[in-house]
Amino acid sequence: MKSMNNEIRNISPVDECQLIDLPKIEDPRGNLTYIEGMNHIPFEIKRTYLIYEVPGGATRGAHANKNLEEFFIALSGSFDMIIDDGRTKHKYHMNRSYFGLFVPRMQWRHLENFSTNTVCMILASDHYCQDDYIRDYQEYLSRRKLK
């Protein structure tokens, strides 16, 4: 039987989230950035989705995923990402299209402070599955054995 400390260690701590610089090819005609799964980010890309037209003061996210890994990029505008592992919180200001935030599984996240006309692109390690989402913070803490 695993001890509680081993179970927690097997779930990524918030420190395993990483800001990743993406290739930036500068050109007087306009810059180019590209992303390759299993090269620039540590998973194969199986789904891509966008968050946009967020009303002033609104937040997005407020959940964790049991198995899904994601990579967040501010394609335009800016927003703040709060990542929480139940013990520690980190705030990332996302405002450049040539870097993104890798978020491993079992990280509570919410997005806030969207500037006007922000477009956030998320690359995901798997197809959408409602059962993979934890939307209640107390349940999240319980699953992490932190309640």
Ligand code: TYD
Contents of the next structure:
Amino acid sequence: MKSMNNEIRNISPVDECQLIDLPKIEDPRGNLTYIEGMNHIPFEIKRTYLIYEVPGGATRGAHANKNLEEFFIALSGSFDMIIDDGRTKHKYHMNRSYFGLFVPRMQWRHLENFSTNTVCMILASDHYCQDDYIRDYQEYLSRRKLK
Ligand code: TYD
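Switching from the form predicted alone: structure of the form predicted together with this ligand?
What follows is the entire complex, opening with the chain shown before.
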């Protein structure tokens, strides 16, 4: 039997992280999930990259982006995302391919606790630009005028 759940959420431009459920078409031949820019996630997708073959105990991220918006999905396995807006920290456990975490601009993030064989897919609103990165936490806080 085919069914669709988790239909499109009303997504307006947001400046906070949010978990977003994706369409999931269940099928005895295997389930199917799809993502449309400006529909399921609030930006047009200009780039996709993967994080995989992460050694035990390794962490990724530890930066913020000045303008980039991203959407993180655990395609397989699991990991934790720690989001720090300079005031509070939230931990999100990512372990399914039918939901993801939208991370707007200017959010400090790091990824940790990767399970074996995790594949994390990231959809990004722009091409890679080193100048868009803030890799110093104190600089991040001062740019948010929170220091
Ligand atoms: P980085 O953003 O530091 O990874 P993470 O935040 O997950 O720890 O990127 C690691 C390296 O990969 C760095 O040399 C830049 C390069 N890179 C690209 O060339 N293109 C990309 O799209 C990304 C995400 C990274």
